[in-house]
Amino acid sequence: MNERAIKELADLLGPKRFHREEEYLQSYGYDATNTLYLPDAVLLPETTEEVSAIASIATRHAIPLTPRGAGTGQSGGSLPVNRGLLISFTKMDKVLEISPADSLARVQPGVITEEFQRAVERENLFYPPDPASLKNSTLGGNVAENAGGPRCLKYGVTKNYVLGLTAVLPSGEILRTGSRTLKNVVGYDLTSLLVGSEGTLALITEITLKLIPLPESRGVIRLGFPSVKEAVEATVQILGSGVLPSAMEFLDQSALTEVSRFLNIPVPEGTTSLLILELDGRKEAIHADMETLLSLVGPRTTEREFSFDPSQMESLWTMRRQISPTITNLGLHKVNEDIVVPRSRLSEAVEWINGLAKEHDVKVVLFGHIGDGNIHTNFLLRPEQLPLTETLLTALFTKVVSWGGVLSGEHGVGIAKRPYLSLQLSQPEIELMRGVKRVWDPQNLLNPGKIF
C-alpha cells in the first residue's frame, strides 16, 4: 500500500466505504475458522464499475485483492493472508430481477441466501441450495465455494443453478459469462470454471440463477437405529426403493449424546444413530412415500416420528441444526472437516474414524449428509492435543482418498486443506490448475495463497 494507491481508492469510494481503521481491519480479517489475518484496507463497493476501478488500481500498484462475502467460510477462503485490499460485497445486496417467465433471477453477490429463497418463494419459485450457514452466508460466497447443503441429495449444489455471471478480472476488465437460457454449449464453460474457484480467478459482481417450481408440500421423518451400520443399510435401502428424499441427514452416537444433553431431549433406549429425512412434492405422493419408507425400514428402528406440520417439522430438525452450537459449547478446539466417501464405504468410514480418534485419545463427533456420503468429521482437541492436528488430518485424508473419496464436499480448499491437496490431485492436475490461474491472474494478486 503506497500513498498514491491510498489516495486513488479513497477518492473512488469516499470515507464511508474505504477504511483503514483498526476496528474495520479486525472485523473483516477473520472467518468461521476464527483465524485472523489483517488486511491493509477494507473496501465496500456498490457497483460492478467500482469493483472494476478497484481492480485496475490494485493491478497498477501490485496490491493483493481478497474478496469476502459474510465470512462464514470454513476453510479460510476469505482471509487476506497476504494483507493488501479486502473487498467486502455486503453493500452489493440487491435482488435485481426475478423472472417467473424465464424461471431465473439476477442478484448481486451480497444477497443473503435465506432472504433470496424467501423472495423467490413469494413468486411460487424455488432455489434449493441450502448451506448450513444460509441465514448469514451470501450468494456470492456460495458461488465462490460451490456450496451444498442437505437438499443437494435431490437437487444438486450451487453450480447446478448458476446460468451466468458478471465478473471483474484483475486487470479491471468486465466479463459476462453464460446466458439467460437453460441450454448453452457455445465455447468453453467459463461460468462453471468460476463457480467453486474460491475467488482466485475473478471478482463476481452479478449472478444469474436458475429457479424451479416451488414444491407443494413437505414432510419430515426422524428414525432412530441401534447402530450406524443399520442406519447406513437403511440409507441404501431407501435410496434403492425409488423414493428420493430432498434431504437425508445422520448423527452418530457421539453427536446424538452431546446434542440430546445440550437440548435436554431424552434419547430412546437403544438408539445410537439417527436419520432425519425430508420429502417434498405433492401431498399425496409424500404420504405414499412416507408409508413406503416406514414399511421398508420401520421394523429395524428404535424410534420413528414424522410430521407434515411446519412447526413440528422444524422441531424434528432441531437435533441436526443444533450440533454445531453443541460442539462449540464443549469448550474444546474443533477441527471441522467435510470429507466425502462413496456410500458403500460409509459404515466402514465411520468405524475407521472412530478407531483413529480412539488411537489418539481424541474425541470425535460425526454427522452430515449421509445420502451423498458427506461426513462432517469434527475432532475435538484439548489444548495439549493441538500438535496432533496434522497427524489426524493426514491419516484421515489419505484413507478417504484410498476409498475413492475427496477431501472436501462443501467447504473448499482455502488455506485449511491447501497442505493436503496433493493427496487427492496428481501433479499434472495441479499444474493445469496453476496454469489456468496464471492466465486469469498473471500477477497472482487475486486471493493469493489459496488452494495452491
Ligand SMILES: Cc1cc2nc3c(=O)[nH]c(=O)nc-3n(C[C@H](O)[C@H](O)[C@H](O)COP(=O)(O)OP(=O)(O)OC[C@H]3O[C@@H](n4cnc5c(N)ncnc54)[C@H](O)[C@@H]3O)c2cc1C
Contents of the next structure:
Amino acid sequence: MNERAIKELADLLGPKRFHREEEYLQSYGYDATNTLYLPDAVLLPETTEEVSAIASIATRHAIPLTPRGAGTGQSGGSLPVNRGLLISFTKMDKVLEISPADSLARVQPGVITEEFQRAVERENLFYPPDPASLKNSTLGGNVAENAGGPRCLKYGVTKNYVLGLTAVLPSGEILRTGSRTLKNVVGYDLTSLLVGSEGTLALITEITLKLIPLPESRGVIRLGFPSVKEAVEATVQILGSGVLPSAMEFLDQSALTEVSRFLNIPVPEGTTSLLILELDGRKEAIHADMETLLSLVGPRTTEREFSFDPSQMESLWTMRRQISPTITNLGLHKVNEDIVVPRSRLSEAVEWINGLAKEHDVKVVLFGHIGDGNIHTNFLLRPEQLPLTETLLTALFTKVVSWGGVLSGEHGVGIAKRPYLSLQLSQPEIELMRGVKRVWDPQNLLNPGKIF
Ligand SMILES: Cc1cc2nc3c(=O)[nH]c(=O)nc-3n(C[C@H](O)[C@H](O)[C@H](O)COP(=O)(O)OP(=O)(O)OC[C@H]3O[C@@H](n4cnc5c(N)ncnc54)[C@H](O)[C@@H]3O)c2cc1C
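So the form predicted alone is up there; where is the form predicted in complex with this ligand?
Following is the full complex, with the preceding chain placed first.
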C-alpha cells in the first residue's frame, strides 16, 4: 500500500476505524479454517457511502479488497490471501426496518443471524435459515455463502429469502438489485447471482429479506437406530410419508460415541446412530404427524423420545449441537467437508466413506443434515497423516460427483475447495463464471484468489 492510499483511507475513516496495528491485522486475518493471512489494513465502515469511497480508493491504487463478516466461514472466503484491505462489516449491524405489512425486513450486513431471528419473532414473523453458527455469523456472510442449516429441509436456504440487495462494485458504484415484492422477473436476476458469490463480485451493504409467519409451535423427536443403514432407510421412509419435518439431522456411530463420552451422556444399549427430527406448525398437526412417524419407523428404533417443552427439546438436540466442539476437543487435525449426495445414495455413501477411512487408517466422523443428503464428513488426522488429505479429498469428491452429488452444500469454495472445482464443474461452466467475474471486477481486486 502506498502512502497516498494510506492517507486517503485514514482521512476517510479516522483512527478508530482504520487500523494497521499488528493486533488488528492478526485478529482479522483468520477464519474458522484456522488459517492466518495478514491484511495490510483493517477497515470498519459504517455506511454504504463509506464502502463506496473505500472501493474507489482501492481501485485507483490497485489494492485488493477482502470483505469479512464474523469470520466463521469454513472455506477461507474471508482470508486476505493477497494482503490489501480487509473490510469488516461488523459495525454495519442495524436492522433498518421490519415491515409486517410487506412481510420483509431491511438489514445491514453485519447483523448477527440469531439476533435478527429474535427481532422478527417479536413481531410474530419468521426468518428460517439457521446455520449452526447463527450465534456468531452475520447476515452478510450468510448471503455471500448462501448459508443453509437444519431448517432448510422444509424452508429452503438463504437465497430463498433474499428479495434485494444494495451492493458496491469495485469501482465504487452503488448498485441496487431486486425489489420489495415477492415476484419480480424483470431482467437477469442479479440478486441471485450475488447470493453465494463469496464476496468476489460486490460488497453487500444492505439486504432485503423475505419473512414468513412464525409457526405456532414446535416438537422434537429423537430416534435411536441399531445401524446407520436403518437410520438412512427410516429417513427415506419418513420423507416419503407426506410429513415434512422442519429439520432432520443424523449422527453416525463415531459421532455418537465421541459426543456421548464428551458430554458424559450414556447411549442406549444397541444404538449406533441417531436421528433428530423437528416438526413445526399447529400443535394438533404436530401431534398427529409425530404419531404417524412413530408408527411408521418406530419398530426399527432402539430408542424413542419426544417433547414439546422448550428446555426438554433443547436437551434432545444437545448431542447434535455439541458435535463440533466434541470433535475439536479431540485435538486431531480436522478436515471438515460438507458434501451432498442424492438421498437415494445416502446409505451407499456412508458405507463407502467409512471404507475409504478404514483403507487409509484414518478416523472419520459423519453427521449432518440427512434430510438434504448433506453429510458433514470430518476426517480426523494425526500429524503424520496430514499428507493424506489430498488423496482422501480427491477420492471423496470424485465419488460424490459420480453419484450426482456436489462438493459443498453450505461452506462454499473459498480457497479450501478451489483445487477440486473442476471435479464438479465443466470447463465451459468455469469459463462462463470467470467471464462473469471479469465483468463485475475487471481488475480482479475483490476477494482475489477465491473460487477459481
Ligand atoms: C461451528 C460452525 C458451524 C457452521 N454451521 C454452518 C451451517 O450449518 N450452515 C452453513 O451454511 N454454514 C455453516 N458454517 C459456516 C459459516 O458460519 C457460514 O458460511 C456463514 O454464512 C459465514 O458468515 P460470516 O459472517 O462468519 O462470514 P465470513 O466467514 O466472515 O465470510 C464468509 C464469506 O462471505 C464474504 N462476505 C462476508 N460479508 C460480506 C459482505 N458484506 N459482502 C460481500 N461478501 C461478504 C466473505 O468475503 C467470505 O467469502 C458454520 C461455521 C462454523 C464455525
